[in-house]
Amino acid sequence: MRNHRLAPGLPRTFAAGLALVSLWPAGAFAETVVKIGAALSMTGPAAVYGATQKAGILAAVEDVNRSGKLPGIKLEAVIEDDASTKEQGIAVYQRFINRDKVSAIIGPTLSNTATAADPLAQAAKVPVVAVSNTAPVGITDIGTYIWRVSLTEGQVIPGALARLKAKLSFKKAALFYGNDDAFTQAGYKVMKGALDAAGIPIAGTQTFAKPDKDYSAQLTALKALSPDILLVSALAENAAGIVAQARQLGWNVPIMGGNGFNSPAFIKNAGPAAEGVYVGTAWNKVSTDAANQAFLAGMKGRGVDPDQFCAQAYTGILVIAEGIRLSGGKGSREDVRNGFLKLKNLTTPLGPFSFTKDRDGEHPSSVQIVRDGKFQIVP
């Protein structure tokens, strides 16, 4: 276990007008620690995404700290490792309750890990706030205290389908997915339904397991059938092994990718044969907006470049924040439950941000394409 205690002072390029805070006085109250547990993939599968998760919470834990957005309080991140799998995400979050006695918890990084740890933290009434939990079912229906910043599949992969469609004019299409785990069935599930939405024909289905290298057979069997496109529902590691597999095999139709295919990672694995592919997003990097362009500043400060999962995890501790500053500056569990849902349009990297009525986060999403060896918006 780490407790990373971030001191105050602005840094300049946040100083003018970050737009993600109000400037209050500091110092002017003693200060009451807040913890906020954070369980993330460091290691595992997914470890990928937990290292970038990681950067966006300091960055976020640092900046509202030194901004006086509330006074008399002093956020303090409790990071742990959640190895990607339920047995340890289970353990790490015992831990943030019972030892830690934190006010709310971010993560897990999967949904998987999801599923089986956020029960505790409903049972315990600690407020959950996912920020890479993307299953459409399962996650927020665990209870009243667990809340989403990410968007659901279902939120962004039939938005992204439509344009797709629009632009490449494909008649039909073929599936592959994990079977093996929670957000990848789900993502294969939303896939098919907006191709079903669609009146899209889907040639075939062909599945693979999180530990599986050898995608050969599925392929060649998926590119028999001649789809117009394929859609792949993958963790980073798996999906990176699929792209550059297909094109081994000189097979050259259009992917799109799930949300497991928003990390660089991705991009640096699979190398050329990443160019072209399609992927869904919940955060606009080239945005203007000026929340956007002073996290981007302030991490490039760091020496971070961000990714989607960086920018979600940042906004999920901007969330936490205006839950205590919406419930009157107090950071207990109950209190930072009541702030959200007070929650309205707050300004994040991700665009002006919202909770639903089901707790699920609700802002602009866009599509990716790779060009160049980087993620790029599709006009």
Given for the second form:
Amino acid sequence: MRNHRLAPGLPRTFAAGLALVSLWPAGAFAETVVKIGAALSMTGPAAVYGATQKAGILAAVEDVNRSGKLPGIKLEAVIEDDASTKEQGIAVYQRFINRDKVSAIIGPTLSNTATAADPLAQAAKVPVVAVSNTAPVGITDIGTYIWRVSLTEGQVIPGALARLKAKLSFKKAALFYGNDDAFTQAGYKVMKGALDAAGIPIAGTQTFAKPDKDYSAQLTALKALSPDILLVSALAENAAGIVAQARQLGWNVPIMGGNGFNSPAFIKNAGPAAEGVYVGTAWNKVSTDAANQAFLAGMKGRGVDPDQFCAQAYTGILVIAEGIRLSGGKGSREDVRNGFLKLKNLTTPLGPFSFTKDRDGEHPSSVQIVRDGKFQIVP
Ligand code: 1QQ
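The structure above corresponds to the form predicted on its own; please give the structure of the form predicted together with (3S)-3-methyl-2-oxopentanoic acid (1QQ) next.
Full complex below, order starting with the chain above.
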């Protein structure tokens, strides 16, 4: 019986329908899968940032796929651990470029890793979107395929310092920074430049390295100089130890941190010592913009308490999706880049987002203070 050969047990009309579907040209209904590699620090000193970046990326991929914004295209995130190191960052990029054939790369978490890994993507013409690299120099200037969502320390710190000067009217400053990391060194340079430009004398400068746990010698030396403010460029773990030990020494000087302070892990690890610490931020978490409110609600629904790094990573995916849309293509590496050249005033949780002519990000920034164990936006 003919009916049986088509599909045993099914009504004739339904079976005929199935046969029709199977005769349809392959791929007529299929979606193009566009892979986006994300090199994130899941282990090592930057793991506190990588965890919330991952949550932001997964949420954004879900939201974009559900939105119908890219008809016929399905985004897929491939997430790998860069281990907060250059070596692992390079290995992950090689897999993204050659094995996974990703259309774009997000990451790596640290500027330090980006300086080593991004040149591979540039050479292979794979667009990179940095979502947490804040060293002003040595990232987007690697080449025309390297783009950035994260505001640099140069875009955030001078303004934050000016606002604090108006508030605290400090007369001399001290500087403390990590001398073994591209970001902490760059942050120091920006802080020094901002102080110089504002005519605030620097009473003293000290350094530490990532593996350090005891900062008392340097802090004691700086305290003896009686500065009115201490500026610290450090990753979150060092930042927490530095702030806790400064307060243990009975030193109650106002402290302003760089971008490394922007993780809730800093507050958790520093404990009550974190109270009153200032930090500039790329994300105004109390912004009433619809895009931010939708982001907050979406993350809450997923059981995630987002931080700046989560909002920036979420925005990274939105930016890539918009690039693909603006290119009118199917999501190839060149499509992503061509779309970026047209991208302007994209609605994101960070505010209206554009790229500068040098492929850096452009959007509003804010200043935060730690109060009651949380970052609060300084009005
Ligand atoms: C950088 C940073 C780090 C503090 C965050 C990941 O800003 O390495 O550029």
